[in-house]
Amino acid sequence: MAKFALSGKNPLQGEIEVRGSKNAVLKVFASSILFNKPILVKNAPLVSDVFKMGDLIKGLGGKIERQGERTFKIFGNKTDSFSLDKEISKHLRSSIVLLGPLLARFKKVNFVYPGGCVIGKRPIDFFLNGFSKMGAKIKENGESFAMSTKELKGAEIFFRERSVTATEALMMAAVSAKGKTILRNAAQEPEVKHLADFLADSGARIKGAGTSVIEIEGFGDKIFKGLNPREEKREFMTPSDRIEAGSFAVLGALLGKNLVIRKIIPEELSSVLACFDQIGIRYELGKNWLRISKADKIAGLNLKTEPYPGFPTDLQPIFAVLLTQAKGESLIFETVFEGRLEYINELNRMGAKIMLCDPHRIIINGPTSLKGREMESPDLRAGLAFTLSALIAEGKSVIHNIEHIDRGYEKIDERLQKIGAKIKRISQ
């Protein structure tokens, strides 16, 4: 267990890169178990989430070199088990995207329910009601389920609500399947694309990706042998993270003083940047980096968060800090997960104004002084949400659980110090 410790107040000035998206690599290397050879993944983030869905890969008898700093070689055609890890599903929300892979490559799979962290556990019918369409059977016995099926078919799914893991999931079991496979009203998520690119170039039929319907044509089992991709195709570079790229913009609003964040991807921060423009934060855009400073004076803001390319549910808690520097009143409106607003407590004990409506929405009045304490991180977001809090604070802070953050921000404390931050890690 570790912490940080954190004082306030410091200009951020320099240059910090995003590094590769998370949500884009966990899904790759889920991937590689449909291939008959190795693939090569570069620009992954090192973060804890990435070699946890290592640890799963290799447990299911799959094997990965390191090549250098940030390429891995995944060896999913190695893998000869279908049963997932348990202890290690139950901290990562993302095993849950090996359930295709494993059902196209063995016809059957046992796993439990997945988790990560407090907004983990959240339902898996998507999945379950997906896959027993596209011909498999399920049991379960309390948080273990267990499926198969002799012939994955081709079916037309309809997601009732948008799902990023579920879209892909599906869509790599789908591969495989006997037929043609629809997804309506699937997520349009950037990630989304950039598994199906990897695919298509590598053998798959997947047109449609990064609109709400996609059509894949399966291979079915007779003539399905794993993809085999000309060489040049097998490697996966990495996109950068547009939910770090978020972070920093917002950072850079609060602390900023000319901060350059390096290798963003400009179109995928739109959302974000048409709530800076709305609100009075200025900032100077290039072709793959953003220069910005801390705002004189920032307005308050009705926000709603949306599946892509609406705002994203992952830098609600981070533009919550935001807002409590804003004149005047913000109304959040959370529509993706339950449960994603009980951080609020905590920002209300450092001296915020937030009042809380409903499990879905929150009231922000400011802009209010923060002064720091002790806190503990509930999750992933909320978790650097409470680091740029109490980076703006009054004092002194300590974040405690900070296990949740290296879940997807790699060595933040160290990347944030080369930049003027005060923080500190501390082993405990």
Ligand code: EPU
Second form
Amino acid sequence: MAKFALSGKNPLQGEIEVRGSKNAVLKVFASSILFNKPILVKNAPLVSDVFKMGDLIKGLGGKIERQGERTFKIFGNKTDSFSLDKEISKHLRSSIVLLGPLLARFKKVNFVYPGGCVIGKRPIDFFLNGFSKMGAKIKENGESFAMSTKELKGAEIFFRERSVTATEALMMAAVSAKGKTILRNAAQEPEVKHLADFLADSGARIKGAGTSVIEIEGFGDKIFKGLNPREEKREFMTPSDRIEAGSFAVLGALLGKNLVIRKIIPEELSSVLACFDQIGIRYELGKNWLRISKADKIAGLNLKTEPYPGFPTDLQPIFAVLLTQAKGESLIFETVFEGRLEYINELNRMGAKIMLCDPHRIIINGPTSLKGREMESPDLRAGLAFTLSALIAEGKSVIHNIEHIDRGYEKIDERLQKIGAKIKRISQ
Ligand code: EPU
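I would like to compare: after the form predicted alone, may I see the structure of the form predicted together with the named molecule?
Once more the chain from above appears, this time first in line as the rest of the complex follows.
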């Protein structure tokens, strides 16, 4: 198990580049199973979740060739099995998006309840109900499921809540279904649109991705002829990760000295920048960069996480660290996941004043000065929040379980060192 040793209060300066979006690239890897030719994915972030998704595809018989540092050629067309590796799936929530393409290719799929970050119950009912509406029969045996169908049929599916992965999995299945599928109350996250645009470029008939109603005209039996256009159309250039960009922006507001964050997509950061504007954090925004320095004064904020374009739940713990430095009272209302506030105990042990009001709400009183300590990263985003808190704290900290952080942030220690952070990886 590896850990980070950090010491705080060092200004961060120079430039840092945002890597490709983890949550976009994972779904594009999965979509390779819909094609009868390989696809090429460029600018993939080198994070463990992406490698695990690659391992899942290889476990199904697919092939992956690395063609450059961040370029992967994925032969999802070579898959010859419809049973997902149990051990990997138990550690990767996004394994569930593979159900759509596997059902499309084999009309069958065996899988287990997917695991991943422990941030709430994370049910899979939207997937099961959706596939069942499209004609799949589902058998459950403890934690294992077997799904099969003679033919996927287009269907009208309404999501009780907006779910990113359920929208993506059903959208991919619908590409191969017979007839039209309409997804209502669909997730509008940019990752859904990036996937839809990639598939549409390759010939899929998808309309409305990025809005709450997505319509897909399926290919039925002709799926492998349908998704078979020119080679250059089977290339996906992974767009930048909006959560990493937002995390770096917060880091800049806490410790920056003219810190420049490169390769951002400003439009995807709108909710973050609106918060900055409201609480007095200044920044300079270019076409695809942001310059930011430590804010003199930060005001308190009432923050509510929401599906896109609202404020992202994945930045919620990171903003909690920011708000420990804000003057007065802040409220965070986490509406997406019911188990994503547990990290506050650790921040309180560092000196923060955060009160849990109910499982969804916390009140933060600030500013407080934090003191370094030894902590355990509970999940990916809280792990990065602890990294930020250690970097603004007095003295030294150690963060254990950094495997969680490596799931979504590529070599974060080396990249933060380059801008002046005192952070060292210790492998045991
Ligand atoms: N939900 C259900 N039933 C379902 C599916 C979801 O009730 O069958 C509920 C969830 O319990 C939750 C809400 O719907 O309350 C939204 O969950 P969603 O399905 O959108 O989450 P997800 O698709 O599993 C993706 C990202 C998460 C991100 C959320 C919200 C991927 C691989 N994961 O998760 O990213 O927090 O959308 O934007 O795309 C992360 O990267 O750290 C991460 C957790």
